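Take a look at this single chain, the form predicted on its own, given in structure tokens.
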Amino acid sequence: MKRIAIVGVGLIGGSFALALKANGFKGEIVGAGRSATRLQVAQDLGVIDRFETDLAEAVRGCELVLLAVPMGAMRSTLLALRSGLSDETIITDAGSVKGSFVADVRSVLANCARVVPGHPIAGTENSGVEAAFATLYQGRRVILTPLKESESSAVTAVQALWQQTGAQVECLAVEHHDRVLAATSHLPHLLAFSLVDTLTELQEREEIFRYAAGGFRDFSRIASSDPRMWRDISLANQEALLAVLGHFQANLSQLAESIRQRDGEAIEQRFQRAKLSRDGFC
């Protein structure tokens, strides 16, 4: 490819843009977003060749465009651009719900042939293009969701692209993936916002997080993640977040029973299911 365009040059976007000139790219990469200082930033730091805050220009003569915006923003910058955009540009995106992305693509969109919802498995809990960096992707997975009417030719592109950062690349079904990514991903999040802002409402707070031990911080890193950010995704992928959020509300309250009843074999049985499970995946 020749030029490719990223909207949304933070972590996320501007990442995979150093992974793929660390990799041998040699097109142009153009930056697109709101902020033009923010922009120049990423331009400063080559990250981005270039940029256009008028998204319709930054996607203009394009062979792909990578939205790495929020989700609740999609929408809008799919009506941003889509002027731009020809019959032959490639739609991709970095969105954690694949749902409620591929809603607004059909109703911004007449013709989806050539758009390739993706997902990469991978980011840290800091935002911004300061903190990207080239090895983000290596060796972590990259799950494409083709929708039906997707032309092969178009997967196969996005899959490339996402390889030459060094990333494994998977295909689900889009609701398949809202559900795995609900589990795997949402609620640990939504656990760990909860938690710390639990913890924040107790008088005690100041000693808590005084004495607070390893165990706090590593279960608590997600939550220094950007809140508007998790805000969108939460209402994205509503229904299956509800479900599996039941189900972790049933598990929390028979342990919460198994404490009342001082029931130590019921106890000891449930972590060390929890720890085969986790020693088994790690």
Ligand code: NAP
Contents of the next structure:
Amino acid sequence: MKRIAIVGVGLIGGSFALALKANGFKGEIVGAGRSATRLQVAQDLGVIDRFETDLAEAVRGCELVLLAVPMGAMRSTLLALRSGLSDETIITDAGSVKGSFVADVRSVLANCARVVPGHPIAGTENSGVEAAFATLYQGRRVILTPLKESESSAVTAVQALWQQTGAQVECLAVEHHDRVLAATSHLPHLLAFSLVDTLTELQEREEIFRYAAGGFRDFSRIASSDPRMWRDISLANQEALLAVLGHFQANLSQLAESIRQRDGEAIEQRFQRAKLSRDGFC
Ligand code: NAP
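Could the form predicted in complex with this ligand be shown next, to go alongside the form predicted on its own?
Now the complete complex, all chains and molecules, led by this one.
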């Protein structure tokens, strides 16, 4: 490709650009967003080659556009860039929820044949272009959720670009993606935020945090993630997230009951099953 645009040059969009450059991408990478100051930082860091704050201008003449803005900004971003697209422009995204992106894109574009939704299963708790790094996607999975009308040439092109970042690409149906990611990513973030928030409300919070050990650090790391990004993800994947949260609440209630009943066998069985699962997948 000769020119691509990245709309939202933060951790995910910036790392995509850096990874492509590190792996021999020779085309031009245009950064696009709402703040010239922030985009200038991205250019100074060598993440993008040039930038535009007029999104339609940014995508004009680009073969591919990657949207890497928060879920709640996808629709307004698509509306702002729409007039710069040609019939050939491939549109993909890196959003964490696919159902809401598909709804957004269908509500904005009449023809979605060149749309290939995607989601890199990689990230950190840090945000912004300063947090971007070239190896973020190395050996990590990227899930594409092509639409029934997505042209195979567009899917192949998006797949090839992600592979160039070092990622392994797989395809899933949209609903399947959102159900699986609700369980593996969105629920853990919700729990981390909720746990730390619960402890913050307790009177002994200063002592709790002072004496917190490695386990607390491991479990709570993702509660340092961007609250607004996770607000958007929670709302965008409402149905799947509430379903898995219901399962979790039931499990937690059973555990609480076992503790109340002093049923050591039930507690140990539950912990044993969890340990086996985790040891197995790690
Ligand atoms: P980020 O580092 O905060 O970057 C977000 C980018 O979007 C920034 O360039 C920001 O511009 C721009 N932006 C923020 N709010 C906006 C708004 N209301 N309108 C237009 N642009 C806006 O976030 P990120 O971690 O890269 O996440 C980007 C996308 O990737 C999200 O959809 C997220 O769900 C998805 N994702 C994240 C992770 C992760 O672990 N972080 C993993 C996989 C997928 P400014 O510089 O002007 O604020």
